[in-house]
Amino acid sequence: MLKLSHLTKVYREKGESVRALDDVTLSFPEKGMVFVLGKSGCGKSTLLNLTGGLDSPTSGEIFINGRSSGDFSPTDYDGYRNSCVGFIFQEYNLLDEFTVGQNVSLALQLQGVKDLRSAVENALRRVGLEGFADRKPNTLSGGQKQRVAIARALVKDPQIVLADEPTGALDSETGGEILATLKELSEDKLVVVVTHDREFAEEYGDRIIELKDGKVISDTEKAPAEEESKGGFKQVPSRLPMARAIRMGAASLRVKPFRLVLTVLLSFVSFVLFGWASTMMLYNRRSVLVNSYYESGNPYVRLEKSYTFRSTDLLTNETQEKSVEGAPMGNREIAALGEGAVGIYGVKSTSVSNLIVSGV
C-alpha cells in the first residue's frame, strides 16, 4: 500500500546542509501497527512528515497504492492529506474556543460532509468518549485530549494513521491506554507511531523500525506483511465552509487581545507614515499652485516664454539656432507684465483684465 523509495531530505541551517533522512527505502502493509524508534534528531518526525505529505523529499519517491508522489500536483497532495491520512500530534492541536464535537467535525467539514453529528458521535464512541461532544477541551485531562485528537483523525476514515509521539505528554498508564486504542485501530488500518519508548514498541508493535542519523539500522517484524494493494486512493479536496472559517478566525482574535490591539495600532501607524512619505515624495509646489488657481474659477491667461540662441561658427560661417520652450519668467518680467507692458513679451491681446501671474 505505502512504499518509500530512496527518500532523502536535506535541510539548510546557517549555510550548512543537514541530512535528516539518508536514502531510506521502506514498504508498509495495508494494516498493522508499525513503530519508528530512534533518538532525537535521528529523522523520525521527518520520515512521518514526508509520509503524510506535510513536507516534500529532496530526492526519492513515495508510492501510495502504486501511484508515485512524483506525479502529484499540489491538489493531489491536498487530497491525499485530506482523505487518506489521519494525523495525531503530541501536543493535541485542539482549538480551545470550540467544543470537542466541533474540533472533531472540522476534518469532515474540510471534506464537505453534511451529516456531522452522527459521524462525530461514532468517532468519539470508538475512543471511549461518548457523550463528550459538547465539552470544551480545557475541561479534559491529557489522555482525554489525546483521545479527541485520535477521534479527529479517525472521523474521516483514513487508510493511514500517523502518530507523532502520541504518549510523550502523558504518564505511562494513560500512554498505555492510548496505544491500546491505536492497537485496536490497526486491525483494519495502517498505524505508524513515532516514539522513543522501546518498551511500548515491544508490547504493542507488529513491526519496529529503528533510525540513526537518518538511516534505517534495524527493521523487525513480528508478523508477515500483508500483500501490497494495487488499487488507487480516493481524493477529496479540502474546502472549509466560509461560516466556519469566519468563526475560527474570530475566535483566534480573542486568544491574545493585547497582541491584536498592538498589531492594529502598529499597522495604522505604518500606513500613516507610508502615506505621508509618499505625499512628500510626489509633492510638486509649482503643480499645486497652478492647479489651485485653475480650480478657483478665476479668469486667467497662460503665458509661456521661449528663448532662441543663435551661434555662428567663425571658420565655416555657419549659423546654428537652439530654442528653449517653457522657460520660467523672472521677477522683472512679471513686474513689467503687471505695469501693462504685455505686448513686448509677445502677447497679442491688448486687453488683459484681472491677470495674475506668479513666477517660479
Second form
Amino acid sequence: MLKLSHLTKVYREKGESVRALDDVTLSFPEKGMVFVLGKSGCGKSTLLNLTGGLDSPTSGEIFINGRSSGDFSPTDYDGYRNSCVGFIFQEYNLLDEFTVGQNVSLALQLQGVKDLRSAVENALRRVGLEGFADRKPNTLSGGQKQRVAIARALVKDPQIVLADEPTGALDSETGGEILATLKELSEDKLVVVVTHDREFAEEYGDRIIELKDGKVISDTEKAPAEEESKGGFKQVPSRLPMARAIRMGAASLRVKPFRLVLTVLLSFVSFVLFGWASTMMLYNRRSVLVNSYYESGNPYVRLEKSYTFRSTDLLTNETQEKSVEGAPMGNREIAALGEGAVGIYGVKSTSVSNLIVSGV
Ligand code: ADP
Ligand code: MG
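Switch from the form predicted alone to the form predicted together with adenosine-5'-diphosphate (ADP) and print that structure.
Next comes the full complex, and the chain you just saw is listed first.
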C-alpha cells in the first residue's frame, strides 16, 4: 500500500548541498511496527517527512495505494496528510493554551467532523487518558503529553502512524510504555517509528530498517515465535540480488549475536539427537549379542531356558502365573537349538559350530 521508489532528497543551503536521502526504495506492509534506525543526521526525519507528505522529494516517487505522488495535486497531498497519516513528534508539539481535548480535536475540526466529543473521548481512552480532556498540557508529565500526541494522531483514524523519535524526551521506562501503546496500534495500522535506540527497535519492531548517510544499509524482519505458531506470520518475498542478501544477512547476524549462538547451539543439539535416534533404531540386541560372542571367538555359550507357567483353576476360574528361570532343557530342545539358533539369532551357519549348548 505504501511504497517509496528511488527517493532522493538534497538540501541546498548557502551554496552547499546535503544529500539527506540517497536513492531509497522501500515498501511497507498495511500494518505492523517498522523501526527506522540510525545515527543523528543519517536522514531518518527526512525519510519520515517525505513519507508523510510534509516535504517533497528532490527525485523519486511515493506510491500510496498504487497511486504515484508524482500525480498528486496539492489538494491530494492535503487529503493524504489530514486523513491517511498521523504524526507524532519528539517534542509532542501540543498547543499549551488549549486543553487536551481541544488539542486532540483540532485535526478533526480541520476535517469538519461534527461529533467531536465522543471521538476525542475514544482516542483518549485508547491511550489510557480517559477523563483528561479538560486538563491543560502543562499539568501533564512528559509521558502523558506524548500520549495526548498519540491520541491526536489517532483521532483521525489514519492507516499510517509516523513517529519521529517519540521516546527521545522520555526516560526509558516511560519510553517503553509509549512504544507498547504504539505496538498495540500496529495490530491494525502501519506504525513507522524513527529512533536511534537499537534496544527499543529490537524489542518492539517487527522490522528494522537501518539508515546510514541517507542510504538503507540493512532491512531485517523479525519473526516472532508466537506469531509463527499462530500461523499469522507472513514472510515478505525477497527480491534481493544474492550478494546484497548475503551482506544483509551477515549484518543481521552481527546485530543479533545471541540469536546466532542460539541457532548454532540448537543445530548442534538436533544433529546429536538425530544421530542417537538413528543408532537406536538400527540397534538389535540379539544380533549384537550373538555377533559379539562370535567375533570374540568365544567357544562356549551358555543358554538357559526360561518360561512362564500359567494355570487356571477350573472351579474358581482363577489364573495363576509362575515364572521359571534356568529350567533344564531336554535333548530334543538342545538338538532343536543347534538348528534353531540359526533362525533365532539370524547368524551365519558357521557360527553354530562355535555354539556348544549346555542345558542345566
Ligand atoms: P536524522 O533525523 O536522522 O537526524 P535528518 O533527516 O534530520 O536526520 O537530516 C539528514 C541530513 O540532512 C542532515 O545532514 C541534516 O543536517 C540535513 N538537513 C535536514 N533538514 C535540512 C534542512 N531543512 N535544510 C538543510 N539541511 C537539512
Ligand atoms: Mg531527526
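Numbering follows the first chain given and starts at 1. So that the term is clear: the rigid core is the largest set of C-alpha atoms that superpose within 1.5 Å between two forms. Because the structure is a prediction, the values reported are computed rather than measured.
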| query | finding |
| --- | --- |
| Yes/no, residue 312 Cα shift of 2 Å or more between these two forms with rigid core fixed | yes |
